[in-house]
Ligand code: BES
Amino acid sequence: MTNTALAAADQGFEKSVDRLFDFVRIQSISTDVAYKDECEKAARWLVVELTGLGFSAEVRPTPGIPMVVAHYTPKSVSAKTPHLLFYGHYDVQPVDPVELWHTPPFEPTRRKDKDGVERMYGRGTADDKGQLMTFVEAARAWISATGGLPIKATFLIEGEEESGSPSLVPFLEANKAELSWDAAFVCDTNMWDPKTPAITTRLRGLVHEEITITGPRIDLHSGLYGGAAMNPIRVLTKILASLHDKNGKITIPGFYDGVKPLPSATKKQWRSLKFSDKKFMGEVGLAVPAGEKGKTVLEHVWARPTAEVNGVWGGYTGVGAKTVLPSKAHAKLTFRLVGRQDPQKILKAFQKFAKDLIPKDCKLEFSGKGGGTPASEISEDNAFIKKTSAALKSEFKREAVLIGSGGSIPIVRSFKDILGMDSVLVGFGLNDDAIHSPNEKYNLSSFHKGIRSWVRIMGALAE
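Mind pulling up that one chain's structure, the form predicted alone?
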């Protein structure tokens, strides 16, 4: 049955590309209210496509941009037929700066580049319309070739992912019974390289904070007050410089609570990837990793927590000199979390750390907006991951790599905490897809292999 569906996917591939291009032409930018109608148009487009395949599909209202929910139950099911949730998003990033695009961002273009690789260019070709359509087109191949899907499926497609998903958690909580199934599949990730599939099993969490230090009540003349009055920038830089020791370790007391050593088997697999620390650093004009000594770059970005300063300002920053001793100094910070680190405990530990370094004449304020998301780690022994890995190997003729991600995908925690489901993260993007940037692209092979891979995964999960 799977081979029959694969043949249908190949035969219908050109029409799959045409449908993706129709989808990309819809300017569904969720961060700009001027495009609200376009977002709703994209939601309706998906409902029409999924309804045509036999799904029961609806546009569901939210306080912001609507969700699309679609259900499919094959004619022949048993108590053992798995019911799986497939998640993606139809909204896209703004296109600015538009003058840097080589072709219009919402007029998708297909071309073979000088390296012989055929690519599709346009906003959303990869993030996430192209990735999402690998789900849809795989379902189409199964249904057209065999009369139905081999599994029960629910599609949850949101329209606010690029604007922080403000409606998602309330929607999951309100529709828990309808959306809680055996596992969730997320398509918003990358392969290891163009020939090697990957399953992401580690996602770092995130907590952010902004601090303001106030010294004198007004800016002061540095000649009249310099040396006598405490400079808040001096206080701020002391706090920031104290965050790390000489070996790159974070010095906040209790910061590493909940951080476990990397399993030896995982270390061994990551070493087998032949990742070049030197090349990775060199591509951004650096040479020496700044993380904890004794750890590889992959460990730094996939498996270790961070404390980073994202912005610092205070005093006079205009052209020329102004001999001022500022009243205030500010900094923005983020902490990437791993393992069982608790975002609120990390936030409180940092706040105490900063308070302990404040002299009597200065006042410290926090933004009060330091919410956070814990890390996600999915067991590599998960049965859904094992079946997915085997299906990917069948398609790519090489083992799927189990990788981490330095970034955060909050939906994965929400699926676990609200719906009680683990997630399997499989995508077919590449690091050079320029998502969120001008000239976003998706390799034609990524789209084709992605469709074929989901055909195989759906078949494997039904067994």
The other form holds:
Amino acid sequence: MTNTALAAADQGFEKSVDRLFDFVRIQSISTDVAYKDECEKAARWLVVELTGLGFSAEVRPTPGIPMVVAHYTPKSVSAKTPHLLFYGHYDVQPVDPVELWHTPPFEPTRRKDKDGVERMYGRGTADDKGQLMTFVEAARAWISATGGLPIKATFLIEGEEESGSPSLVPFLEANKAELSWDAAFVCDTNMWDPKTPAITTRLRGLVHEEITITGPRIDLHSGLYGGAAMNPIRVLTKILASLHDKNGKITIPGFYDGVKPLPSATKKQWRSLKFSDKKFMGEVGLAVPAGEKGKTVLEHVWARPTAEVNGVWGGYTGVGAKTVLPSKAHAKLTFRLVGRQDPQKILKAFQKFAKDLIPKDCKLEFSGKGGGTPASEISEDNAFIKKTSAALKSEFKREAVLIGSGGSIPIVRSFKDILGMDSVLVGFGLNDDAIHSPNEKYNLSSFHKGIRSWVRIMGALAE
Ligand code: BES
Ligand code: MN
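Could you please show the structure of the form predicted in complex with this ligand, as a counterpart to the form predicted alone just displayed?
And the full complex, kicking off with our chain again.
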């Protein structure tokens, strides 16, 4: 049966690309309220697609952006047929700086680049519209070739992932019975390289903060007041510059609570991946890893926490000079978390750290929205990972490797904590997909192999 479904996937591939393009044209940016209607449009688009395939699909409201939930029960089910949850997100990141895009972000295009590789360009072609459509198109192939899916399936497609999934926890709590199944499959991660599939077993957590420091009541003449009035940018930069010591370690007291050393077996397995630090750094125009001394680059991004400044502003940044002594200085920060680091404790520790560096007559405010996601670690010896791994091997003719990822997918931890469900993370993205950047792309081979892989995985899970 799997073979006829694979043939259907191949035959329908051009149409699959067309559908992905229609989906990418919808400007579903979740982090900007101006695009709320577009997000709702993307949710409705998915419901139409899934209903057309025979799912019972609905747009499900949340206090924020809606979820899409769709169920499929095949006609001939046995008591042993597993029921699996498939998760992706239909929201995308903002497009700026838009002037750096070679083609408009919401007018998807495909082209064969100079290296002979065919790619699709547009915001969301990879993260996560292209990736989640690999599920949808694999389901379509099974249904059109054999009259149904070989498994019971629920699709949960979120519209707030790029905003930190604020509605997720209450939604999972309220719909436990409808969403708790044998395992969750998530398509939002990368392959190891174009020829080697991967299963991700670690994700970092994440927490945001935004800080504002106020010095003088108003902007001042830097000649008349300079020297006497404390400049808030001087205070802010002192805080930011104190976050790391000369060995790249984060200096916030208590920051490393809950960070465990990497097990030696994991270290050894990562060494066997033959990752090139030099190539990884070289691709982004760098050469010297900035993480903790004595740790490898893979450890830096997969197994160690970070404190990053994402933006700093204040004072005059327009054309020409202005002799101003500003009233306010601002910064946005994020912390990537590992192990058992607790997002709320990390925030508190950072806030205390900043307070301790504030002079008496400056004011400090925090305006982060709170929340945050702890890290996820998934045990490698579960039956679903084994079946998935075998299915990936039959598609790629290569063993799937187990990897970590430095990115975050908030739902994975909630699936475990709220629904008691393990996740299997398989994605077909590549490091050079430029997700969150200008000129995001997805290789046609990623999309095609992704669809074929899910066809095989669905088939393997039914056995
Ligand atoms: N798909 C990414 C995360 C990712 C990318 C994992 C590549 C593994 C490989 C996801 O959509 C993402 O970017 N998440 C945000 C989450 C945040 C806004 C809560 C992230 O990691 O910054
Ligand atoms: Mn994503």
